[in-house]
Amino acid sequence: MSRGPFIDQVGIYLLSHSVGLPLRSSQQAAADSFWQPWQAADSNIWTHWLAAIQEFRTQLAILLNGDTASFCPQTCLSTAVAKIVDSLAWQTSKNCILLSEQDFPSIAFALQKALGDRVALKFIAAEADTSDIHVWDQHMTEDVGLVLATHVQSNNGRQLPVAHITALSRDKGILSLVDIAQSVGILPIDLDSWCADFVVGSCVKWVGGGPGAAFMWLSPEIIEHCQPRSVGWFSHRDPFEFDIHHFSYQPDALRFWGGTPSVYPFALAAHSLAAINARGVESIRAHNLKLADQIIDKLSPEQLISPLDPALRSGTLIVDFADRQPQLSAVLQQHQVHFDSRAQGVRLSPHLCNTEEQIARLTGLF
């Protein structure tokens, strides 16, 4: 049974790339910011709840080095992406969106259905080396209006050179959208240095904030050019004006917010984000690398699908045991090792809930 800031977990939990464990203190924190105001049942309920959501935005700004006003809560990445692309005025001469076949399919689904025949998707082949900026340069042709860059690719555990991709796209007059779902909370991220136009992410994975607390970030330079179509009273400059004949966009990223928001997911995630900020993401990453290297030391070179270089590797190791994989997977499950698999191999994600002793037990099963 593991110790640390997360809840006790029987076995060895290595699934933070999928669903992060909650903190021991999360349940009480959610009770304080969500249940207690509701139980009080007075006219200040929304005052308390909106403060909890504002805290979510504040903690994101601290973690990612961005302005609080540039963050907008969202239910999931797919909804956020659909809202973003539908808010833009697309030029007929630049009506392609560039993305990789290694990106998460849900994002591509959202792009396809949000824009219909107005925009075409252009894919970089799965076998291409998307860590090579020259590959992106070759595919950023004159018809591309938006580039989607996934900071960490979930199938191979590879980091992409986001800062170089966004800089190149800006030089070419192409908008950029970055997906940080697999990197937020485990890799240091500085949005100010990326010069991206849009960033989307979620707190369900390494943050340990649970499902439903996603977000989008917009560059201050792009906000005024975005005209969201999916709006609600919280997209309005004055949500409590209640004039049915008048609508005016929020001046900041909250113009993408929509109708009555959910509260609980953001109250819960705000607490997890604050804990990460207190610990320091650099410290969390150092622990992750230490345990990942402990695993790598027990592998042969051909078994490691993820990059060996820590600067190119995500928090997740993709390991291919070839013909031994079915048998070894059964052994890992028998010993209560919690993991999952993709086409390229087993995915293992050491986090603060793991210890060196646990990793030694894991590698002893190899």
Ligand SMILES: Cc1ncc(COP(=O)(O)O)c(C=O)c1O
Second form
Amino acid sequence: MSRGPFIDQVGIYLLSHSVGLPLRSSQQAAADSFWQPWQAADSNIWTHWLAAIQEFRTQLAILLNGDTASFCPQTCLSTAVAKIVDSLAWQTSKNCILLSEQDFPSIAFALQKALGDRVALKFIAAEADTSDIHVWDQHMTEDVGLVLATHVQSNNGRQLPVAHITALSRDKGILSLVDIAQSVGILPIDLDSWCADFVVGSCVKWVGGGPGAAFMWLSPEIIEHCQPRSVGWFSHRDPFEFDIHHFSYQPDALRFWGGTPSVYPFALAAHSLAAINARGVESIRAHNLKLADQIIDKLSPEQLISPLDPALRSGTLIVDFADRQPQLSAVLQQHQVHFDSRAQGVRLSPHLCNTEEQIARLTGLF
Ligand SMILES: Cc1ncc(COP(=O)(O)O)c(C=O)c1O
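Alternative state: the form predicted together with the ligand, after the form predicted alone:
Below is the entire complex, every chain and molecule, led by the chain shown above.
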């Protein structure tokens, strides 16, 4: 059955928190900006490819209300995070990184391994209410040099009060790093209104832009304090200077770029980002909330693990069917409902590719 601009689905696809679906036009758009210049076999291949990457940065800047120069393409969040922390001058008296046990493990692994003994990770316990700013306040002690705030925690579907966390950390002289992997493309984000130092995200989930098109954003004030060690000629102020004895950083976020970049993932993702910008993320979120409410209406209060309040809710509902879970999971699979499970329950992520009729069919199976 056709779902507007989205590729046709078999069953009911509710996995946009994992891999968002592409648009029907995605393949052609990527062919136009990636394959065509290559097939043209002339000297302008890189001019076109770099324009595709620039378009990726431009669309991100529109979506997230930031400055294009503050965005740098990356392959995934973990690598971006490792490069960021390794670019900073750490004081021994402020060598703790504060994060939550509900954060995505890959980010914690990267933070730990990038710096080894130079930093210690300090965890807020999984049971703590990370939507309460007082919890963050208590943990932001003098030894903390950086705080990681995951805008949407994927295990519990909770939105964290990022603007409050970043404002508090700034007041305390602590740098802040925000992970928007689970919110970009579904929650309105205004980077200008957050006073974060670093933001990392990717396009594989709600953006529907495929894997490999991640990014970092750096606040204009922090850029000059970052001295990335993982660099390449695209991190150089003048990549074509070709003086092997001289390296000088790009003035903007591109100092984190590295060597010859990949192009295809960014060409693909730029198209999805442009589609989101054309539709408007507020309207996408309204659709998500409407379908999520339709699911919530059919649940008993104790089944809903993720927050009920739309202001705290992410794009994903976490639902605990308790003893019925194994049996119901089998029924959902039988009816080609595409979902996944975490310790606290099943994850259901209604997005633009879903309709009210699909959700009615889903809840009919509960
Ligand atoms: C909150 C969060 N951060 C990060 C990631 C992924 O990180 P990476 O791009 O390094 O794979 C995920 C993936 O599910 C996530 O949910």
